[in-house]
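Next comes just one chain, in structure tokens: the form predicted on its own.
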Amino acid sequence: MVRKFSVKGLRSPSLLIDMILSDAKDDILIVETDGEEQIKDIENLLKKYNLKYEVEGNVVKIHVGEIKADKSINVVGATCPGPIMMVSDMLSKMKNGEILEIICGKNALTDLTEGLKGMGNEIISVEEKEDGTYRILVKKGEKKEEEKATVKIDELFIINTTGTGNAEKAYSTFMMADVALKMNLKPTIFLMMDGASLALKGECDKVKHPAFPKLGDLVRDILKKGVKVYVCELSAEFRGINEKNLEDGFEIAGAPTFLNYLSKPNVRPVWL
């Protein structure tokens, strides 16, 4: 069961949470807080009980016991777009509020979490298992109609389709991300088609513009600044790129991740 409540305004939120925990079994508690001071108070309590928890902004998500899913599906081994299609089909047969357990490989993790959120579902938890697979718990929801209003563009989705075959565009991809950061925009890079060649380990170090540092140095600098770099799963597979020879810091993703970014009203796509 997922239980949501607020502790805003309480001087010692841990006292209330301690009372709730005494009655919680196989639950996930989602706690809305006022911020850092309340979160520290709650964390001290959870560490005492050795409970797993996540902090997302001003929300603390507490895991109590083992959540029981209404249904389960295993998509390990399936490649894009197989996992999201299999999971979507399963969810279409479930009621809103029911919980689905998904077992998947690392290749499908980002696609499933991004794609399912984009469809209006709630990702309850993501857990890596001992065998290297992942367990996702998702609560079925539905996408709400967005109110028509002026939307501020605050993210840049940079899509590179040319890779090392066009050094100028390769440099532009990462330099544009750097400029976006300086303009207080959040950049995300997606490499697809020939753009996936940039994801091969060591490939960017082979590219050097006379007026700039090695492309590899520019890439590493961008990654250090927190910019996400995704690589199309099918494009990578077509070029023999996998987790073993993938450039450090890059992440393989597929159509759901790509389409989820394109569907965001606050995101401006840039094709290179």
Given for the second form:
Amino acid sequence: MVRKFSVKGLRSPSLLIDMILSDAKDDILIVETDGEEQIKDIENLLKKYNLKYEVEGNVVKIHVGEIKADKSINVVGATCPGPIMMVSDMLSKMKNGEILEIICGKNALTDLTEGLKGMGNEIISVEEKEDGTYRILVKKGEKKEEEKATVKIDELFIINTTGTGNAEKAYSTFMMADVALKMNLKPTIFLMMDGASLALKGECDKVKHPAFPKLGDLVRDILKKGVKVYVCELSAEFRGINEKNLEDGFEIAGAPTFLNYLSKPNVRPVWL
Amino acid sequence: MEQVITLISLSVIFGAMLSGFATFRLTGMRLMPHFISLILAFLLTLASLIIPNSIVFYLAIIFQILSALTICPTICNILKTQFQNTGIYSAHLALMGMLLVLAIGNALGIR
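Swap state to the form predicted together with the partner chain from the form predicted on its own:
Expanding to the full complex; the earlier chain stays at the top.
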């Protein structure tokens, strides 16, 4: 069961959480806090009980015991768009609030978490298993109709379709991401079609225009600054690119991730 | 007749230099060895038309063959990972194929 509550304004939130934990069994507790001080207090308590937890901003997610899923699906080995189709089909037969356990490979991880969130579901937890697969727990939800309002564009989705074959566009992709960061716009890069060639290990280091630094250096700098670089799974497969020869820091993703970004109202796509 | 083949080779090289320069700019100047050997092949082929010297003649043929061979690794990579854009390289590729055949024919003295 997933339980949500707020401890905002409490001086010692750990006292309340201790009480809740005493009757919690196989639960996930989502605790909304005021910030750092309350989080520290809660963390001390959780360490004492040796409980697993995650902190996302001002929210603490506490895992108590093992959550029992209502249904389970294994999509290991399936490639894009297979996993999201199989999972969506399964979710369509479930009721709101029910929990689905998904076992998937690394290739489908981003697609499933991003895609399912975009569809209005809640990702409860993501765990890496010993065999290299992932276990995702997702709570079925529904996409809420958003009221029409003025939305501030604060993210750029830079899509490269030409790769190293067009050096100018390759440079622009990463330089634009750097400029966006300076302008407080969050950039995300998506490489598809020939753009996937940029994801081949060492390929960016082969591109050097006399007037600019080596493309590889630019890419590493952008990754260091925390910019996500996704590579279309289908395009990568067409070009023999996989986890083994993928450039460090790049992530394989598919159509759900791509479409999820394009459907966000605060995101502006830039095609290169 | 040999001079005619050499003249055809010269015109193929000149055409390849023009189409090659476009791809050279596009790929971020990645094919420097190929471009240098193409320029040398052009100069030596031109010289072999003017100077009747067998060393210049065979040097021209060597650089014509080298020009075609130096493009192979990059083109193989482009065909593997950037096949959506291969159209822009096709004119240069065709001229390189022709140059290789002409160079071998010239070296074997085919008339």
